[in-house]
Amino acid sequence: MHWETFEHEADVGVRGTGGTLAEAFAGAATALISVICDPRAVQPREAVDIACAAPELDLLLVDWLNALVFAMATRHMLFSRFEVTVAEGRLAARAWGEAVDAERHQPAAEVKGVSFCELRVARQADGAWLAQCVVDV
């Protein structure tokens, strides 16, 4: 699994790639967290289960990342580890993290939501999966 962010006007793009679709979705989630803080600073102390469904893979990515944004906002948590399963338009995931500690995590931005801008979920020529979009900060 690989993750990265990319510049996009006033917002930030997040991208995950992997040998499987699940790895690409987990990479996109890690990239999302990296917009807020260094994911390595977040201890995987508590697990949260997340499930969503959508008729298309790109919409499933948006729902997944928005579900993470919602979980972070309502639980006052950050996440650093993701176990994702994607099959037949459904995503089941477990995200591990901990309560936000402003001093230790030093949040740099707040992700407000996920947009459809630059949205792409596809298998690339080399066989790896790509999952990317832009998040509103």
Second form
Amino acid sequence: MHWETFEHEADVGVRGTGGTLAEAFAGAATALISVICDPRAVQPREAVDIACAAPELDLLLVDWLNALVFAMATRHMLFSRFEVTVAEGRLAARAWGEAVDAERHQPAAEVKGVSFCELRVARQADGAWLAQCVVDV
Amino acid sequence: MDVSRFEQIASCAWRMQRHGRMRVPAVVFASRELLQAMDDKVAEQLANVASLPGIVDAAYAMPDAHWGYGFPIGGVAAFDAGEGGVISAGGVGFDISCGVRTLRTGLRLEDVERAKGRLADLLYARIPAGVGSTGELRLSAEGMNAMLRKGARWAVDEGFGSTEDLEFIEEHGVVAGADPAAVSEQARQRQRDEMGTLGSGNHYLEVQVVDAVFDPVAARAFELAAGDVVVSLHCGSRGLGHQIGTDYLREMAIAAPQSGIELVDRELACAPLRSPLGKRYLGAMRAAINCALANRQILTHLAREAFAEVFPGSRLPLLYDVSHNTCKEETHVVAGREQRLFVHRKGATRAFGPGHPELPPAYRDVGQPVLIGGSMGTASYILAGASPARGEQAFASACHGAGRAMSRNASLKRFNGRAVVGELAARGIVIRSPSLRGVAEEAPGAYKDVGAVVEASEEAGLAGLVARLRPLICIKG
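Can you give me the structure for the form predicted together with its partner chain, which would complement the form predicted on its own we have just seen?
Now the complete complex, all chains and molecules, led by this one.
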């Protein structure tokens, strides 16, 4: 699993790649956290279960990341570890993290929502899965 | 941007002719330099907006336009419901009714300089700012519905501010037609403890001094003079608005093909204004506007409390409150005919000119205050809506801010938060923020020169320069 962010003039793109779709989705989730703070600073103390379903894979990525945005906003948490399974348009995941600690996490900005801009979920030529989109901060 | 795609129609106005699927032309208001500096994606996104059903006149971009998602940031487009016109969740964006509010303080620079550190500490203690921060207010289900229906008027009824404030807010602090039933349970949950919070990212509360007056007549009407201290705050509808944007973007993107709308970019997700989905979004978006107005009203109250502690007896009357991410139903004259239109402004400020009936009597002769936020360390500006004698431009709209010159990643690599705070302190600007990384990402050097943007707005006849504000204290979320 690999994750990175990419440039957008006003906001930030998040991208995950991996040998499986689930790994790419977990990578995109880590990239999402990295927009807010350094994921390495977040201790996996507490788990939250997330499930979503969508008619298309790219919509499923949007739903997954939006579910994390919602969980972070309403639970005042940040996440750093993700166990994801994806099958037949359904995603089930366990996200591990802890309560926001402004001093320790130095969170720069909350993510407001996940856009359809640069949205792509696809298998690349080398067989690896890619999952990416731009998020609004 | 490849300028050859545009025909120059005035010193600061450029038109792109209809081509491909465009139903109307596109017009960018900018100096040649600003236009050249824009990304080609702005033209691409404007052309996409111009292809939406029921669009009227032209798709417009303001001088601060930059690459957004779906609509460009700084985009303005109006739709006629009777001609199959649409409303677009993507065209309003996630931070529904994000805006700027400015308060006069009755204080002078020397008054505030004497107590700057203490005032900064008190404001920072009182105003919940940053990721994960919460407000003190908890609303019952009925309380939330009342807030969504009545906006700033609800906040005043709850004891935040005074009735006089309402006169100086667009739509007098409450947008009609809000439909709390169209607001999801998730959106309500996200707002549960976020009333009266500033947010994060580019949201801030600043204490500023008027350091230049360009239009003495308008400045007098706004009761501003050089050396006066004001407070400006920039924030929006918080989690509730973000979730409404999220909910309806998805629903509209999925439903568009069923309405016969072929989206060239799914981020343009929209629905016909007269469809059930279009009406539902309109009701939910209006509820989010009211939430933003209520939120800014509560923050105003908190700022007043902090000021009263440092300056007993101080009053902070509201100069004005503008929203720059909205869709509003307004009357405009197009091709000599008066029409009711749904005007999307995404990163653009409404700028009614002198004489407009919706303006408070005190401002009716000079036009609507247009509040343009800078970033920490850079100037903010107050403009006034241009005279209709020059002809209304872009459905009476103007710019909203500077826009980023570099991405968040690039600023994080380039700037160090602690160093930025130190450099600003040396220039007499006090920063209080829970996140040094946030400060680095929002460093003044990461933003474009807002001066060039407001000058182009004036040259284009969108709004006239009234005053420049220099920051003294910045509470950064």
